[in-house]
Amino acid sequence: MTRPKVAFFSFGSCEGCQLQVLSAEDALPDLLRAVEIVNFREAVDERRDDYEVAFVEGSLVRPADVEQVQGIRKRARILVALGACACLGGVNAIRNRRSVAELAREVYGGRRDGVFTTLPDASPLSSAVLVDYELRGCPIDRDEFLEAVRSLAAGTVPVTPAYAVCVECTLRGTACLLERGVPCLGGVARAGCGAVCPAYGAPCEACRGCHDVPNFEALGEAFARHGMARAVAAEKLQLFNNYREVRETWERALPSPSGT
């Protein structure tokens, strides 16, 4: 049997999605019998380009990126955007609300207005390209990862789960956090990650985006009745949900904060 070929490539973004595949140490052996990796800077010197599968970390941020992943799409049978930079914007679009000249100005101090050139928002792959599956979280879960690898290697779609990570709070047994006053958005986002956090007494980012059908005015709600502001919802959700038409779902809902 042929072991399809896969590429890993990154955009705006840490490359830790592309560290945590390569942190799942006991599991490569079977990953390079499964699959054929034929570029990853991060771990190979070889690379070609007749790779089947394409797994892409990061946002778009600059006009060559959008070039250079439709180019990938072009080759690639099946792109997978990995982690939240890639399906959502990621950390980046935090900056979408600020003008290109006005961040210049902030971050250089005036003095390389013109110098750098950048898209006017940091994009998810889909806004560029066609995205086949995504693999979200900050970063994303290796066993998931690995999950997907085997479905597609078989031939079969992954599956991601479109409940809350509220319900997997309650699978573990994990007390609700907003009951301690503190402000988590587990009721919005998308499961998949365990509830991780919120089992370590973290609260949930939505680094996963949200799930399918969220509920921003029952978190506003929920969050007032808590003793919380509705608007801390709305500037939690700006970590990782920023991108204008991630936020489009949620701000109509929720008063922003101050000063954005």
Partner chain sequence: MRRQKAMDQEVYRFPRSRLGALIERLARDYRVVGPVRRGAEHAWADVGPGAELALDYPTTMLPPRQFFAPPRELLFRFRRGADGRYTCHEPEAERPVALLGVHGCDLTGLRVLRSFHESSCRDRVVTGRLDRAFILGLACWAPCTAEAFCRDMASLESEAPAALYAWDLGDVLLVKVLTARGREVLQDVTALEAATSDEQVALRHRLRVRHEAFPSHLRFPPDRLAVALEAAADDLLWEATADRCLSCGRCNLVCPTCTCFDVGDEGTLDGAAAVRFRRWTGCQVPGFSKVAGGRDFRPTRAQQLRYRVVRKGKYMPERYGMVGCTGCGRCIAHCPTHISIREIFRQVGGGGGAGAAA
The other form holds:
Amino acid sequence: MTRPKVAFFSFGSCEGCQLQVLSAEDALPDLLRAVEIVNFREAVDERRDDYEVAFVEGSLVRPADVEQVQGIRKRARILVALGACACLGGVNAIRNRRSVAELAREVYGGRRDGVFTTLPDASPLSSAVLVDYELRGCPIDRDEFLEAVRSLAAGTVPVTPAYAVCVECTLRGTACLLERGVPCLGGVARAGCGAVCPAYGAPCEACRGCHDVPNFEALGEAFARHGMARAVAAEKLQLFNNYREVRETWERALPSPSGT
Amino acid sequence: MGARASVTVRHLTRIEGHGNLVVEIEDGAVRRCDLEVVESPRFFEVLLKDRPWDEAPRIACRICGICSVAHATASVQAVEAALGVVPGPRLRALRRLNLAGEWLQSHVLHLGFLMAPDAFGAPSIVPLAGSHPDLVKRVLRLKRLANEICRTVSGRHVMPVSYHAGWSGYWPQVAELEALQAGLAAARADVAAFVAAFGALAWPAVERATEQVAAVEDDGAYPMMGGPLRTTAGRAAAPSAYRELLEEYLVEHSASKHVRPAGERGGGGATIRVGALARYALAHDRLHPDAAAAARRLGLDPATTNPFDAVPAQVVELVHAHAEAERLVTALLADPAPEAPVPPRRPQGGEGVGIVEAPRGTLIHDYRIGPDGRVARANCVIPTSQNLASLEADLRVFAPTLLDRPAAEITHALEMLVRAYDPCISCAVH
Amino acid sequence: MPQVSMIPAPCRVLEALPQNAHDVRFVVEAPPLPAAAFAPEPGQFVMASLPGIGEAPFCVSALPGEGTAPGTFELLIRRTGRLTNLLTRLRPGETMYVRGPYGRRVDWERFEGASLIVMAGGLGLAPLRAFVRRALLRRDAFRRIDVMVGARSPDELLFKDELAAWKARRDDVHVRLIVDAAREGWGGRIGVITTLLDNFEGEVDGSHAFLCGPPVMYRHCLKRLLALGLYEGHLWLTLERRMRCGIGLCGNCQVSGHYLCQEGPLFSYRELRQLREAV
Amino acid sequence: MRRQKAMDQEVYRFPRSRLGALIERLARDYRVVGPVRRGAEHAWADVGPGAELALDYPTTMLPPRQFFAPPRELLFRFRRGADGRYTCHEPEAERPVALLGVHGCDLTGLRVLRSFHESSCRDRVVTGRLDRAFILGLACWAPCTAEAFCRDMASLESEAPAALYAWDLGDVLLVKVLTARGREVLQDVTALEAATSDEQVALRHRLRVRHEAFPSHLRFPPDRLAVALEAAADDLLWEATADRCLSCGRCNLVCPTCTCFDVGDEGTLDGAAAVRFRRWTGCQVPGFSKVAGGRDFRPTRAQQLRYRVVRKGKYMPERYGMVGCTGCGRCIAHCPTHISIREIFRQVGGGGGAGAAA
Ligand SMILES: Cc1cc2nc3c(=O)[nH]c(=O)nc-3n(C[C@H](O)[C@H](O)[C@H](O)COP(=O)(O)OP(=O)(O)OC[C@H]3O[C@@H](n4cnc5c(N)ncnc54)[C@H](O)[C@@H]3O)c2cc1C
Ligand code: SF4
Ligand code: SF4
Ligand code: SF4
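Switching forms now, from the form predicted on its own to the form predicted in complex with its partner chain, please provide the structure.
Shown next: the complete complex, the earlier chain at its head.
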């Protein structure tokens, strides 16, 4: 097992996933022994292009991002998308149903030339390049990241749970929020986070996307049974799963919320 | 070195987000000195619009991974102000504990990962692990402790999940608080070592007057959880009237808005500055005694405007945040039962401003919540936006003093100045 | 029934012989068992693992002492995923972690005096190889032996040398090979394995047939063999299910309440027919 | 008859005020666990200062099996030696557990757990924990939830495997001794006073009233389920019900008689150590019936749902001698779309299977 050269890159994002990497803390010395970091702008000055594994965070939001990620793809043997923005579009894609002109009007009073250029849609990396592995979550889970590095360094593939967040919620004994009328998406959402949100009093918002066999009709029914409109389920899914191709998976099954 | 020189650093390293430093020097004069913010906006103000208000803290915290607790806190306070919710004292203590954790996390990250390499002449923390293993060990240990504080209060540090108007989705168990108490006690030596390590360092001096701003709390505490804005020029404004003090404006070379003093004062290129140094200037007399002692030891003058003094100011605040966390954990342990939720007095909504002191400075979230329970308007004023004009002005003062040096050194010195401001560009553009 | 531990024993890889791009034949030192000797029967499997990566079931494809050195056995491992990516990279002298053997021990006396029909598709030859070796070792106990082997392409054929050696035994064992598609140089038959039954010259009456291969092959071969008049109690199939423990606990391999890891993976069609969702 | 029998054996008064003493006594030898209030719910948790035993609890989400086969359990650790080979190290046995206040359904659940592990599927770790446990059973006076149907599944009056079994009469509990160990513990904390005749009358009265409080939902005995489910194997009800299923797996995980698990590994980055653990899963959890290469042998939601139900009602009684459903109602109460095994049982058993009782 040789020590793979790895690089970190980020596009439109909060850089929280990279921070999760820095939060490896006690595992950092081991991590640095297991891999050689040749590019990590947030933490190191060195920048080299001879990486084998590229961890890429963030959505593609500028025209230049597309070129850059294609360049990364050419150089990297393995490209790993980090986090909801890179895997799904994430919160960035909430805006995708509005025009850039409208957005600029809202935030910059209509001015945008010279200030920034923006793609009409915030998109996941997979819209532009082949992604080898995805580490889901907003943010990624630090242990899952370390497990992925361990697997890749050993020469094999990381594993991702195929099942729902409800599984993890139930295993940790969290009382179900949905049963109390809170709009929780856990039943369709992909696990791996340890169901941290319900345990800390917030509904699951499917930041890891959906599990292998989501049943959106049944989700609507579950919402209705617990006193919420079916459209609330769609509205919640817009938070992280609003990128065009992701949205198509649930849009037909659920009535769209008014006004959005 | 000829008469012309230009320095362009694309994608500055060891800062959060994407920024380019562009400096053009001609005939010994600085012609251009811009910090280009090339990050594309994610339009968070629009993302918040039309969403149910309970989601606001969870969306807003995604503005920035490093200060997501500050964003969640500002956001939930804005929602509470709009709905007429006055959170109870223990809920405020819980949130303050989380913020203290984030300050600790952010200052340790900035000092240890981003500034220490400059200070000790290394390109990153990685080689430092070889040359200064003790310091690096302490950096990592303190960072883990900071993470543990936030995990205990809100499930995780990056994207906290427990924030709701008037209540907390989680209330730490006694055993968890006791574990924090033990961890904080054990970390005292690490904090002291930080003061010692940074006390020995010398930084350049850049002298330029600027108006410093912080949200100074009513109850006499060191600025953290927000309150009326005060400035070193003696101006003041209630949170809801922040616009009387601060004015956002657009510049050509930056996707981030800039901020200047509001009204005619903004006309003559006057700048403002927020952050550790501003808080220290305005409230150094409110520091925990240990932090005040550290300030004396570091020789930090409350009247200083040298941006590099932000480094010792952060060290002082790190001591304060640690002491504050210890105090709050003890207070929460004295009465560990969850506080009853406070219902909205104005469920039909209205306007609300939430202010906190993020590690990097004053952070303002300003919402209107409509009768449909949704966010109708949102505006976020970010510490880094408030500092950008000041940062550029300081670069213009600093650059001419470097002209006799080789280009690489000029670049490095200017980069150091940028880093001393601890800019967070993802935040600034949001 | 005694409790069997899930703790594996380190076993040295003695030989690692790539068969093609993704299959590796391993000669492995048998696990040192304290009580009984490691004595698998044809059709049984072991759980093989790598620490920190995972564990999976693999059929024993050559039994200790049956054409192998005593104290050694063979596995044929195909690279398909997380664990097998790394198992197939093991070199001689390295270690895999093994426990077993598990699964039903088939009573061989019931086959004696009968003719045997062996049909293996692709990876299916891995377990069935142990049957053929056992039968050839006790050649006198059986009447006619037919071995039919199908593969996607000539490159995909497993144990080519051994197939050639069996072929060389002429009337001892009737070996016929077929591939789905072939490049030039393949002199043999092309098509799906069922076509080998089209003009089947062997004996059906009183024969036992052993089948292992992909699910499509099961469906077609089953039909053909039954149509030829084979008794369904003499038709043997090995089933694949996810197995996490191998010892009848984890439940992943359940079919109609039966734990295949203990009651199988070898079943007669007569038994299987009762079981919903089995084939 | 049964009620009579309760009185024949050793039944003693147990003043409620002695519960603290009982916990203290048990804590000497056991990790003491009971129902504890957590917000609006109750959960099994260690009892002691700050976590008060709540014997008046309705029921819990996770069943007591969590103490015998935990949701996630370390099987063993791998440690790499100097020669590069790993050795395996099993964790040490933990303190035995004392469970206080276990209802009839969950007592039955523990018996099912044992019957499973006494068949060919023997797990010495699980049975060892069951053997060493101390259990105080507790009679229910009314259905704990609207979903419970323990009376139908004949688990309401279960007492084994408890060491002591209690009827709660308010200030006093009447406690029946079922094992020698139970007697030993009881006499350490009480004077073994016989119930007064007033108390006996009160108990008889409560038992009579209780019988009325538990409605009958199924009009047939549970041993008819096997045949009924067989007859309904191809019923349309599976498809129709499964349309509402999220495949979230909660029904499996909350069930006191589910036993399936997944095995996984984790390790340190330097490869010096690794763990192998097991974790609850079930037939309605996506991926359960997959094999390498992605093929699924029970691919449809309807097949998966049917598998769970048929396993409880048919395979388990046939193989382990006990019906696999205790009627605790957890899988119904905690199903996001309220898919009801009771309703399915009712439909298939309503007289000859196929859709007869729509
Ligand atoms: C009775 C029997 C006999 C067999 N005989 C042979 C044989 O002789 N030769 C042969 O090549 N194959 C054989 N197989 C098939 C073989 O078992 C599979 O190919 C093997 O399991 C593939 O494992 P993998 O990890 O490489 O593949 P993958 O498809 O990647 O499997 C997924 C892997 O991910 C891991 N995983 C999944 N979920 C989790 C999680 N939640 N946590 C941690 N880890 C997880 C698991 O360890 C699993 O191995 C047999 C199968 C059976 C049932
Ligand atoms: S809280 Fe959400 S994730 Fe948890 S069990 Fe309920 S629906 Fe599932
Ligand atoms: S099947 Fe449902 S009702 Fe029956 S024991 Fe399991 S959880 Fe309880
Ligand atoms: S709990 Fe309900 S929705 Fe979830 S898997 Fe079970 S039957 Fe389906």
